[in-house]
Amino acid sequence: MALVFCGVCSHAPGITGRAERADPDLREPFYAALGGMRDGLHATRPDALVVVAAEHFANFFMNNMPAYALGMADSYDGPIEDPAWLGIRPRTVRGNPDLSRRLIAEVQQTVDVAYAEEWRFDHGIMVPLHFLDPNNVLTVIPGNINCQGPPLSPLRRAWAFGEAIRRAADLVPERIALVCTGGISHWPATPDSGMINEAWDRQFLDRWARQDKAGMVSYTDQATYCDAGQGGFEIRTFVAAAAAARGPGTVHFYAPIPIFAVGCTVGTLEIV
């Protein structure tokens, strides 16, 4: 049928796990933007939601680290983290292995993507689903980009992955929504946790909203690590979303929220 929705959002565990400690003047507009994204997503009546997140050593480790992966299971359980710590109750999410298989087969025409019939969701997927699918009604296909264990896939390959997802979505009869989740600047699990480079974030989001491919793929990992922390490597998910949508983006919310330890972002893209 077609790709019917494309958006991006942050997924830091503090967004749900430390909600009560955040400034309500920042938290409530952020949550409202996620609510608006939820309404827009469901209005497109997707048959499946592909959620592309970043690896956090939850399912893959350095003994077997795919650059890109898609799930192919009947169902998925999450969160893998302590539910009390994350602030999200456990759930079983419905999958569609037949649809996954068809999408994977087409993505493989241009991108070597791994697949997994067992996949436990960590905060990278569960935090977005907490806001975007609170009633657990959507069929979900998880995706993953290695943003954790170097050597990392080049940003231009993340763009190619997004293009491949778009091509696959347009070739199947089902209505496909895509949400890519990640950073942007943050230094998780380090002494600098809570630090956010707002200027860097805003520059990247400006390039993302303008569909400035050259600008988005120009970042080196060394510069990103210095300016945006290891969490900044997750811009790969935003790059993939831009490539899939092809149209300009709208940033519905951006603000540094230190207690959430990330520049919190909600955005959608026009599909052209």
The other form holds:
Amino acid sequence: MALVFCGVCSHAPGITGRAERADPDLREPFYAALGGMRDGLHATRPDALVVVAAEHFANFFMNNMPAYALGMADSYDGPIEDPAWLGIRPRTVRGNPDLSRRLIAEVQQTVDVAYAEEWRFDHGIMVPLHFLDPNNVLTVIPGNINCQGPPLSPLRRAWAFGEAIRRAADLVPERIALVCTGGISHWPATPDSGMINEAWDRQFLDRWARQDKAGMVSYTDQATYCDAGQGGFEIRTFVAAAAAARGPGTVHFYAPIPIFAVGCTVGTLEIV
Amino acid sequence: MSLYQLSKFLFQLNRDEDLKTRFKAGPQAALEPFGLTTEERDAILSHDIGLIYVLGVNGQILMHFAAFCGIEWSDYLQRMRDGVKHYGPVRAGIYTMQSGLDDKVAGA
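Form predicted in complex with the partner chain, following the form predicted on its own:
And the full complex, kicking off with our chain again.
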């Protein structure tokens, strides 16, 4: 039927795994913003939620790394990490392989997306689902953009992937929600974990909110690496969301939370 | 140096319960098929997080090995920093350290 919801959020494992170590004055407003996103998402009564993430070697490795992938399984298990480490209990998430197949076929008209009938969710999808679907009621189709193992697909191709998802969502009879999840600047899992380039983040989010495509896709990976760390490569997910929604974005929450290792972000985009 | 093979071992260990069991029971035998160098094998066997980091393993893989070894988060970050002090800069990959050796980063 249509794309009915489009948003972005952070997914860092510390958000749940190290929750008690964060400043409550930052953590609670962030959690509240995620709660607002959850309410907005469910109010659109989606038949399926597509979560485009930037996974971290849970399923895809440098032996055979897809630039873009979509799931096509009956169900998905997660988290792949130690549940105690992540602070999220295991769950089996319902998929819809028939819908996946139709979406993938349309996406492939313009993007050579890989598909996967096996997919285990890591924190990149589990942290968003923990907040956005706490009762595990939604049908989920996972997506992935390789943001970990260079060479990485160019930003303009992430834009094309978002456009393709939008076109596919508009063609199927189901109501499709899209959540794209990644960090902006961050240096996760390195000794620099906790460094956040707030000015860089705010510039990117400004471009994102204004649908400034030229600005969003202008970052070279080399510049991103210097200014925004290896975690900055995950802006591909935000770029895809902007391309899918076509309308202006609203940043409902942004604040650097160092123990979560990322500038924590919640945003939604108007679908036009 | 075989960073790919070292990374692949840790990637598989992170996601494969059977390999975890075999590694706990007999780490040397579990490592055997991966064709690691002596330095790489010793780093794994001694849980030398700092050296594995300097060898270039992606932190998104390494942090789970640290958790598997029972090393908590702040200790994990410090061991990587200590590894750079002891062994020198990260030799490969994209997970280099950009702050100074003795910098305090807020997220630790």
